[in-house]
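Consider the single chain below, provided in structure tokens and representing the form predicted on its own.
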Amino acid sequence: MTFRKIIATLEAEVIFNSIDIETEIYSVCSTDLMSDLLRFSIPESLLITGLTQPQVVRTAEIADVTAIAFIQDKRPEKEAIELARQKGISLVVTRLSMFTACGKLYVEGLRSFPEDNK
């Protein structure tokens, strides 16, 4: 799914971008737990969480993240803007919770990491 069909579906506001818009994303992973992401690692994928502090994007670049959603129009803490662009990581918001995001996404063809690649 490109970046901007990601937008368009969260109906996100985009904070930060460092991306073409057309870039695909081939996964996503919602999580509020940075181990979980740590262990999804993925390049070229989309993370969905709650949490605004810096300390996300640093895992994300760790697990190649390519972009962050918040959820419920959580807005990023400026450190983490700052830190994302010096990452190249792309930040939205949506107003959206996280069940509903992730919901949109599925629908629209988005996935997750292989359930059995555990």
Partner chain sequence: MNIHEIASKLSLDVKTTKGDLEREVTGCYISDLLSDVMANGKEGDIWITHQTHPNIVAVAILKNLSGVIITNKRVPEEDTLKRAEAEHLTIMTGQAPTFEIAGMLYHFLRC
Second form
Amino acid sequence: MTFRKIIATLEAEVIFNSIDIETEIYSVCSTDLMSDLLRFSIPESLLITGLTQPQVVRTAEIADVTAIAFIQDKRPEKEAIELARQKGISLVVTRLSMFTACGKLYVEGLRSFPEDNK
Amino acid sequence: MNIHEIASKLSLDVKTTKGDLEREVTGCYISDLLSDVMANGKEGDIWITHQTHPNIVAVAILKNLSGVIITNKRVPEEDTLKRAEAEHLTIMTGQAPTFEIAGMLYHFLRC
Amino acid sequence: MIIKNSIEGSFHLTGGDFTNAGIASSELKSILTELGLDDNVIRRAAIATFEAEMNVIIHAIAGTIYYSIMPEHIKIIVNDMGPGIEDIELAMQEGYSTAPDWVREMGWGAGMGLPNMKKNSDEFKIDSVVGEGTTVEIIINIKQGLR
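The form predicted on its own done, now the form predicted in complex with the partner chain:
Below: every chain and molecule of the assembly, starting with the one above.
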């Protein structure tokens, strides 16, 4: 799914973007546990989370995450935005809950594993 | 949709025996942060989480949630199941990641 | 990419310093990226180091990460002054954690750290003395086909 379609589906506000909006996102990981992100994420993926601390961006960098979507209108901390700029990770905020955000993206065809993506 | 229907549609493993499987699920809340669920979970919600430790039972009971789904092949701690049985709370586990379980549930509940 | 001489360095870690948690692993990742190593090798080294770094931040008073990048492999040694691990076998089990609730609320301490270090290593060793500290040694092969 393209980053453009993800933004549109989540009706998200772009806080910072470092990539071409037509970039394909191949995988998604929905979690608030950073260890899970390190364990299960696949490169070039979207992270959906309710955590907004700079550590989230740092973990995302280590896990090769392309973009982070913060749910429930949770705004990333200033340091998190600064770090995302340095590391080239895109940040968006959606008003949707984690359930609705996952649900809408799933219905549109996004999947956790690249081979299942439509 | 009730707990039993959700378990069968999403191929979940019901780990408890004393919960009410006929209980109606009125919504869904997803979080791995207990304080977040305490603040934002709503009565009747089914809770999807990666957390397995016993405190999830206390949170689910306090908020009168309809059940808990633990995702990503995680196994609840023994003490968690014991407490859940004592409180008649249904705990289920799923093989799929949170995103997929949430997506399928959304599909069934809303579409 | 051929590394002729070994490249070595270290980072100091302070227990409880969540603000700077992950900086060392991020720097190591940059070094490996600049060397032009295989993406998968970089990723595994970064993840294993990051998990070790977080464990020091969560559990110990202080610690050090030593790395040496050699032609055949990357070796990362992380040692700390910390409480030590009483039962290593138990600590290696997924989901087992002694992290306090406030750490869990930050998204850490889910009991995946040590298993995840092992998963990303080609060789993994852990030594611990209760009341003194813990040392982990992570080796990741650079040459393809060794895994």
